[in-house]
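Here you get one chain, nothing else, as structure tokens; it is the form predicted on its own.
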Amino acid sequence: MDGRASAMRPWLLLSPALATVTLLLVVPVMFILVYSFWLRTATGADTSGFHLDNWIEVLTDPFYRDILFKTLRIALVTTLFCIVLGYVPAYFIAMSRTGNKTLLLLLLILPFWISYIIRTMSWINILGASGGLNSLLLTLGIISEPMRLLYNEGSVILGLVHFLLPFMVLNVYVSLEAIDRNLLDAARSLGASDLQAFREVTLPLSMPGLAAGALLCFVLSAGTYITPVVLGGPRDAMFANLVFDAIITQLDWPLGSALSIVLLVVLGSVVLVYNRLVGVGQIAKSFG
């Protein structure tokens, strides 16, 4: 009896977390999965049952395939920019010998206190035809007419990098902060230069944080909706925009459910690969 109680104790301790995950994640996803097999009739009503029409359309129509590939490409480019631009400030904060690390981290997370929508829309005042950047270039005589900097793929990527860069910096910072400084001193005592110590010690040990930040940036950018709507043009829609249009504009909930499951499976596969190679625990360290 005691052995049986001991075996049940871990499940009892996990029961609140398991119930929360089941009710807030598993059950809603199952509802969406079931709804994806329903069918929207010509009258606008949804017919229950097991119909494959939505899945056949989603998996065979090249329109959805092209949008999905473009979404993954934009997410990959955004992630690469975040890696390049995020490592330097993270390294500066982690290796700083001043007592202002707390202040620097506070300034880093300060943008999170402002609405994501407001931060995205602020780029309109910067990149618009009469925005700050064009006005400055016209005043300096560098250009003779305003440049088209908005409503294209470049502005979408810029907005995503602006939104996701703090996630990358935080993850890399946690990895760099955990590095034993004695390892760097040992490398230098063995004749390694600062560049060699960085290449052989610092960079390899910071790779888990870099990978965790890359995963967050990729998944969040691939599933974004607001940035393409505000900063993109008609040809810059991403996969989440298709889900919104199917459900809200066309009122085709079954098709929107099928599209949602496709995006969930694709991004879930990326997370599973990452978990196999690195482990999702690194992300928890960054926000713990």
The other form holds:
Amino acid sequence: MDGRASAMRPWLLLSPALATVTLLLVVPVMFILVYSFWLRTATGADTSGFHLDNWIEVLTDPFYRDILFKTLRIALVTTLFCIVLGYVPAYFIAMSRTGNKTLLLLLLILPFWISYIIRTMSWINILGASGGLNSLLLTLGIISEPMRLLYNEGSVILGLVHFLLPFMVLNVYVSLEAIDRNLLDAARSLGASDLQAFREVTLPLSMPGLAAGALLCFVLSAGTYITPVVLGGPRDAMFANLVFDAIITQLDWPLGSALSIVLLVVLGSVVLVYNRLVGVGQIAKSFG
Amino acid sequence: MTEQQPAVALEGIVKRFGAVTAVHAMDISIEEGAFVTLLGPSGCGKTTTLRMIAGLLSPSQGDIRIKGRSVTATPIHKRNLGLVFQNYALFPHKTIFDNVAFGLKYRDVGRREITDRVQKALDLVQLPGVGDRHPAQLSGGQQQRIALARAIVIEPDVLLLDEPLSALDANLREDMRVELKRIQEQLGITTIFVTHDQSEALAMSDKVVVMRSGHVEQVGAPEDVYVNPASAFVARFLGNANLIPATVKGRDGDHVIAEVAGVGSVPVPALRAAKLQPGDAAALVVRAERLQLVEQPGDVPEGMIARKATVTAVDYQGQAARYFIDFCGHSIQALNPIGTAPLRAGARVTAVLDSNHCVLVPPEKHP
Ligand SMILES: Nc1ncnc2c1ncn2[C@@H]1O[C@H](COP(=O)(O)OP(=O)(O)OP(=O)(O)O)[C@@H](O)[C@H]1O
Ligand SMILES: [Mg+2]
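With the form predicted on its own already on screen, would you show the form predicted in complex with its partner chain?
Below: every chain and molecule of the assembly, starting with the one above.
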């Protein structure tokens, strides 16, 4: 076999995967990219061609910029909550006996069998004006009229944390599970207390999992549009809601395309920065 | 009075895991500076014992004393012990320097002194230049040296090693054996070493503790347990021993006479006849290397037992050969150096046995 043929081999072997990725990911994104340069006229028909109007609007109108920043802020806060709330159960599961571990992991994955929308809507029954929490507090006489717990940024973040926590727990769990227990014994024998051994050994060695979980949480929450619709108020739209509005409500596909490319580029950059710092391979481990 | 204190003393240590008793009423006393090996087959409770001394497990019963002080209730990080694991257990995210310096951080040691002591420890294990590297950049043997340096740099009261050599390949293992012994002698540090490899135990120890399913079977110097096994188990576990069924017939001065089917009377030194009484069933221990095969029956020295034997199979080992022989109806082995050429299977020979090197032990119990 000559040199060129053997150089081609890996590509040939990868070709089914490459074809799938191209067909399902690259081609649609290209369509969207092309669409973003078209223009929607007053008559409602799209004119093809190379128009910069959408891009100028998206990149200069402070309305879009503000919502982008708000989206990133909500994603960041959600991620921080997931880090704090996810580490503890992950640690607990990783440290429990083998038999219990399977059960706990199963319980963790159980919610995935219920639609994400249903899970999000369940908060309405809990936090709504006549929901469980308000009813309870009213009955107990702690409050005299229902509190407004829903349809604000807080409830959006709550819904996102609820949705994303299992991803964080799984990622952290996987990296905790991979830590050799002898390392902790070694640290302890050298004079470190339980807490010091955690800080010096467990925490740094679980960082890759924490980082992978954080990336997933950030990207998934920054791209969400269902949670703000279900649990947010009229002013809690996130960036993906703008895309939804443009395409579904206003039928302005070119504008929607430009907006979605913006979101894609922003989140893509986050992934690239992450890859520089941590390496993207870690994420694969929690699914492996 | 403190002079006589053993460095480590286990007093009636018992460890149960639920219904399983891993260690039964263990008593061991280890002198300051000694190299003691816990030797026994897999699952006999060596690791469990070591982990109890280290403080990683707490005994169900009994007391552990280090330098006379009871440490049974002392948590592991206050025991000042050096621990070395089979899989090295170096911190993968820390440099070699930080690995070795780890224990010093929790002791009252200045930064300058940390650097000095780490350097000295790295010199001692003959890896002075690797401080900046990470564990993954070292070979297995080097990693185990670093693990040793990390354990000794804190000047522990006792060094505990759990099969530290068994992850290394054969040649390296022998080098490390010598190396470890040199370091231990140089520092004079009390060491407890766990292994299931009898040659490691014999080569390195001042004292060998032979264990079997949670019990101490025999304690003694390597030569002692090898030459004078207290039980059939110890005889079999250490080296290549033949066990021939025998009956104790009586006493003749400082010898105990054993009757062996097909062989006749074998006088064994009374010191090597355990506490067997006339009439007891016993097993005669004959070391394979103590059974000499000669082709000319003429030159049998005075006082030896010589019997006809047939070689049934030969296991050629280069400098020596292991012969499977039929010895008066007993299938046993003889390990002899090779003269000009090894004997061939089928050869008729005379097996010569010095009964002064035989041992009588209680017979093996067959469950
Ligand atoms: N955590 C545990 N729970 C239950 N049983 C255990 C536990 N640890 C050890 N045992 C049991 O105790 C016995 C002794 O185990 P131990 O690990 O001390 O053996 P070992 O002599 O070190 O063997 P090896 O040479 O294989 O390392 C074994 O029968 C083992 O199954
Ligand atoms: Mg063990």
